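The chain below stands alone, shown as structure tokens; this is the form predicted alone.
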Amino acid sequence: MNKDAIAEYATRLGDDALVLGHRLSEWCSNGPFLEEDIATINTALDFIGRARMFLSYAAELEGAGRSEDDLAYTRDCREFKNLLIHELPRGDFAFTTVRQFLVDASNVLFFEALCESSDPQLAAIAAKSVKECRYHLRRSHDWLLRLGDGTEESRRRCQDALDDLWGYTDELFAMDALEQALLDAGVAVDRVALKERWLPLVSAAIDEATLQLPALPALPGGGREGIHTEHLGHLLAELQFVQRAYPGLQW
């Protein structure tokens, strides 16, 4: 299979993890209580670690002398290929919880499938990642129930977050020509098929949390084509500041 196509695929997955990991890191010292503050940051570190593996592999396949740091810190906004749901501002704790649950449920199914990739490096990264994803899902599921079936205020905030996020979830299961070609070659995951398993899982948890499944249309995507919300540029300005200010800086 074309190395460039696999490099692009790995970059996409690395961008997803990097951007959401940065959003989670914004909870450092801002969590609702100390234990949860630490737990959220540990989750962020899992995502950053996953980003490093994917971006390192992408840089290796690219063969242009770039490193994972170059891909993370020197690309412009339009060069990032993460899905839009990952770049939305962190919001309140309910928003972060609901987003994590929706994404975690998708990630467990995705990385279980990617373990069967014909590309040995992608399969190895998936095998490590899926263990973390299962823990992340247990945690976000538990918090969804606690907040959704908690006080009137916590339930309202969860429902508002679910309504705001639901339109972005269709992009989690979209396939373009590159991913379809990689799927045909046994490299990529069939995202369309995952939705058939994801929706019942998510629906059951939403019902258990006494929340309502939104009946809202899908929002326009574009993340895989480098078309983003205004929020990604602000995120990258913070994420990339040191390397932009001091090009080539090494610790």
Contents of the next structure:
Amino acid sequence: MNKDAIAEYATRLGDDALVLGHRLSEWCSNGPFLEEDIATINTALDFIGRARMFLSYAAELEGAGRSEDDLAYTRDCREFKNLLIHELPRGDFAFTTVRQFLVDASNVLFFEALCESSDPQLAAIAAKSVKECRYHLRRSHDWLLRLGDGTEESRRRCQDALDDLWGYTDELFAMDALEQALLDAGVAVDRVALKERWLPLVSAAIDEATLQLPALPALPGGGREGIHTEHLGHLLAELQFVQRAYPGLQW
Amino acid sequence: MSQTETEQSKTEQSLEREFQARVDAEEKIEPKDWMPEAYRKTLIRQISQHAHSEVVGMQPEGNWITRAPSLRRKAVLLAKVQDEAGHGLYLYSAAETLGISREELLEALHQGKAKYSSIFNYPTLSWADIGAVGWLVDGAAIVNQVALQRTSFGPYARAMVRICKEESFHQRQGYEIMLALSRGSAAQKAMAQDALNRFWWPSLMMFGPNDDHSPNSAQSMKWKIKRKSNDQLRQEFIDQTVPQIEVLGLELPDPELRWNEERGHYDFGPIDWDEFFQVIKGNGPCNRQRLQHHIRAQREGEWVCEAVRAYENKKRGRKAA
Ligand SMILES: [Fe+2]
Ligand SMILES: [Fe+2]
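The structure above corresponds to the form predicted alone; please give the structure of the form predicted in complex with its partner chain next.
After this comes the whole thing, all chains and molecules, with the earlier chain placed first.
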């Protein structure tokens, strides 16, 4: 398979992890209590670690002498390829919990499938990630139940978050020409097939949490083409500040 | 005094003598052991102050997590701040063995009754500040905490053993940031120098007032809560840090720092104690910000805690039904 296509695929997956890891890291010292701060930082660390593995692999395949940091710190919005759901601002604890649940459920299925990739490096990253994702899902699933079936206020906050996020979930299961070609070569995951397993899993939990499955249409998406929400630019301004202010240095 | 009261105070006296004998014999005092009320109070004050420092310290360092200049540095900083949160948790538990709850401790923090280390009332303005904090602040904390590994209260001593290992890791990582900067571009080196200059004096103040202005110290030393005096610890820190500044190739932040052959220590210039007492009183650059941040996070999390309680109650109700 063409190296450039795999590099692009790894970049997409790296950007997903980097951007959501960044959002999670914003919770540091802002969590509802100390134990939760520790757990959220832990999850953020998993995502940043995953981003590093994917981005350094992408840089290696590219063979242009760039590093994981060049990819993370010197690309502009239009070159970032993460799915939009990952870049939305952290919101309140309900928003973070619901997003995490929706994404964790999809990640478990995605990385289980990626373990079978014909690309050994991608399969290796997936094998490490899938263990983390299962743990993340257990946590976010438990939180969804507690908050959904907690108080009046916590249920309202969760339902609002679910409604705000729902339109972005379609993009998690969309294929384009690049991923289709990689799928045909045995490298990539069939996202369309994941949805059939994701939806019942998610619906059951939403139901158990006494929440309503939103009947809302999908939003346009566009992350894989670098068409983002307005939020990503601000995230990158912060993430890339030092490298932009002092370009080309070692830190 | 009635007969029983006399007997009681006699017992109290003999208990206190026994207690001091155990302390003198380097035995550890455990939570269930008898201890003088003032010993308990002093420990609660000191351990909770230590716990609050770990937790409030997450703010100035967390300030750079989203702006760390490389993915490796970001991961290392995240892990460090996570360690500090863990230290906080561990120390709150140690304080709780003395019969006070975490809620009460946090309440005292929010009301300004409990203190935390004055150093965290200074802002982290550049990436180099994260290096300086790891290197100097964790460095100073280690000097303090190595001594506390031998403190007389068992749970506190054991917490210190565990925490010290991680702190020395933090100190090395902070130094590594400073090393990278001081070997980097002119701008990076200037950034490192500026951070050293700003954090040097507040780091020295972390050890507290001079011994002759430290009213509680004598009793704490007798009880072996404190094992070394403020001035002793400060001197140790200076002696170990000056050679590191030289390795970095940075200018000394105090023109009076000079090796004194006779004393076998570095001499140093006068510390601005007015500044120290202003910060302690709540008038440092970030006191209000730090406290308000902590209060806001807790207030914003209240509905989460309520939800957890409501959910647990429902679950119990369903089980019973
Ligand atoms: Fe610590
Ligand atoms: Fe530390």
